[in-house]
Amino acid sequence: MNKVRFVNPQLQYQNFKTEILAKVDDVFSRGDLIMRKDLTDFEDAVAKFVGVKYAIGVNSGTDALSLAMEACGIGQGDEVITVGHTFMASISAPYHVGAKAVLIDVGADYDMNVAQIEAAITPNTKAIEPVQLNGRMCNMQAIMDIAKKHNLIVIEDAAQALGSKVKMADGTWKMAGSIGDAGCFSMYPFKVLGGFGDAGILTTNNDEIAHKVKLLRFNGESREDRKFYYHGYTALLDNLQAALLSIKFKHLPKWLERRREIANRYLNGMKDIAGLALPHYGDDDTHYDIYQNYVIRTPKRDELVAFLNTNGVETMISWDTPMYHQPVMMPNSISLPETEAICKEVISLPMFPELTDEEVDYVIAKVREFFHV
């Protein structure tokens, strides 16, 4: 067989490739570069998807997070909760408006240890920062309920969450992004909707989050009076960005399923091995993951992922390092063991709609040869 891609964009883009290129077209000869109703109407779609009030384009994840701090009145000073397993946006965020992240551990399934937050809640502590890692989303009740008895923010880090959904004590489904005081996500291109560059949305209920966030995005200025009312950032999602990431929106929730079918697929055909862990936690009645990444542990993680690579399967590791190791974040005296263990035996496999069954069923093989079963 052929190398089995991790992600494969220009498969995608060959798919819709037509409609794609009309579009850049249309967008291109009516002129509407920046903030046009291509922005708006995905704003739109976003939202009413999601289950908010407001959707919000911006540049990035990263810009998603911390433009959500500032907007949140996250400040000098203050201290945000969040977890060291995830990616360095996740921490710079608090950084980028004077505050501080205090780092605590995850559980098994990659997501906040929720036992562990209010022994890190000090009087500087302002606010949450959960990650929904892997397209799984946190025990988002237990950390609403903290947040609410101490007053915390939650800013939810949703980057690759968007579509996942959890249960809540009355019965609800509550997606991605709809649970906190503001939700971010990521649009990189290869999550789960992807943009032809880089592009994030912001998620809120909150009147007073949103204005705020739709003047800093726009170098402070209002585009209804022209006055500029915060000293503010180029962080717009570009008009094109939004027309192209509406043609994809639309399959959204198909890639999602089939999302769920590969992760199945891989579950039957591997369930049995001894020593490997896979992403199912057997709570299917208060989780809907939609597997970003599909995410298997190991202590022979890089002995896999060296067999993997000879045999024409591509994999990602996130990561081999936990990112208070990084220099940015040197010297601190941060040890949290889960973190740590997981660092040395994650592997994320091929995943992405496009995948084939029979490609899927080779890199089956291939794990299962590595075991010896």
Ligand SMILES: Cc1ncc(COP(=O)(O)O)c(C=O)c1O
Second form
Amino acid sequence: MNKVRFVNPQLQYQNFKTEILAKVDDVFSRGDLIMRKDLTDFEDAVAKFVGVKYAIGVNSGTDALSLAMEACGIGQGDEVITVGHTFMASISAPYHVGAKAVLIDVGADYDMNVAQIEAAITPNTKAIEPVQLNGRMCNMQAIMDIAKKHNLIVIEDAAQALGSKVKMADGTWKMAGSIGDAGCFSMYPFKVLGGFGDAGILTTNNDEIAHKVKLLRFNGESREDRKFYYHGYTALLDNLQAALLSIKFKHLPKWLERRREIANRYLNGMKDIAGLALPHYGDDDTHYDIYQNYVIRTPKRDELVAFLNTNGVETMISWDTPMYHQPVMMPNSISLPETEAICKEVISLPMFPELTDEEVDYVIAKVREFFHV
Ligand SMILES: Cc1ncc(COP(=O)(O)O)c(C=O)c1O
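Go ahead and give the structure of the form predicted together with the ligand, now that the form predicted on its own is out.
After this comes the whole thing, all chains and molecules, with the earlier chain placed first.
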């Protein structure tokens, strides 16, 4: 085995090259560059898939989050409860609208520890921003119950969770991005639906939020009367990008199933290794995880990373430093024990739908070799 890549966008391009290049030619030949049918078709397909009234294409997951904050009326002096173990964009979004992110810890599944939410609520709290990390949904029933009790907005950071589902108390399965007031997805190239550069989408069932986001992403201008209603942004998803994402989107359900198959192969190959925690929680009856990342955990993380890399297995660490220790967040006195332990112990293994069983087995064999089992 030469090398097992962590992700492989080039291979996916090769597999769809003819269709992609024909679509580029088609879109350019039509001159359909900004807000044309390719965009609305893609948005309609995503809305249907997620099970919401609106899906609105934007520049990036970060923009989706910031626009969601603004469209939900979050602003100066407000507080938004989110987690310490996430990408900086989740934390930056409240600051973009003049609010403050209040960070709580995560649980053993890397998602928001819902038991800590109520203690973090103050008179300034306006919203909860759960992060559906690694393609696994938070305990959304508990989050929605707390939000309802305290009259709080819920903005789902579903950047890593397109297609992930959770079962609610009434027995219905709900998709990421369909439960809170707004859902925010990233189509950054390495995501389950990876674009050709930055891209994002915001989902909502709320007419007012949808209307405002549609204007905000387009410099505040209404397409109907050409009047400017907000001080907006240039944050539209490109028509070409949407056209190309539509090609890939048709394959997403199959790709998610393949990710789950790979995850199961990792599970069967490594579940007997003492001292290694795998991302399986025995709750398939309530969670449909899509493994945006396959995160394993061990106190011997740094040695394991070195061993795997020496043996040609690419890995990634998300993240080795809590976001609240980054320069932009300093100084502060935040201390989240689980987040800090995770930063020392996690490693993400190769995970993309084109990975072969042989490659997965090679990774498993190398992990086993490291642990002498
Ligand atoms: C949890 C989370 N939130 C937000 C984002 C931001 O998305 P984007 O990179 O598209 O701006 C990401 C992307 O990596 C993410 O992983």
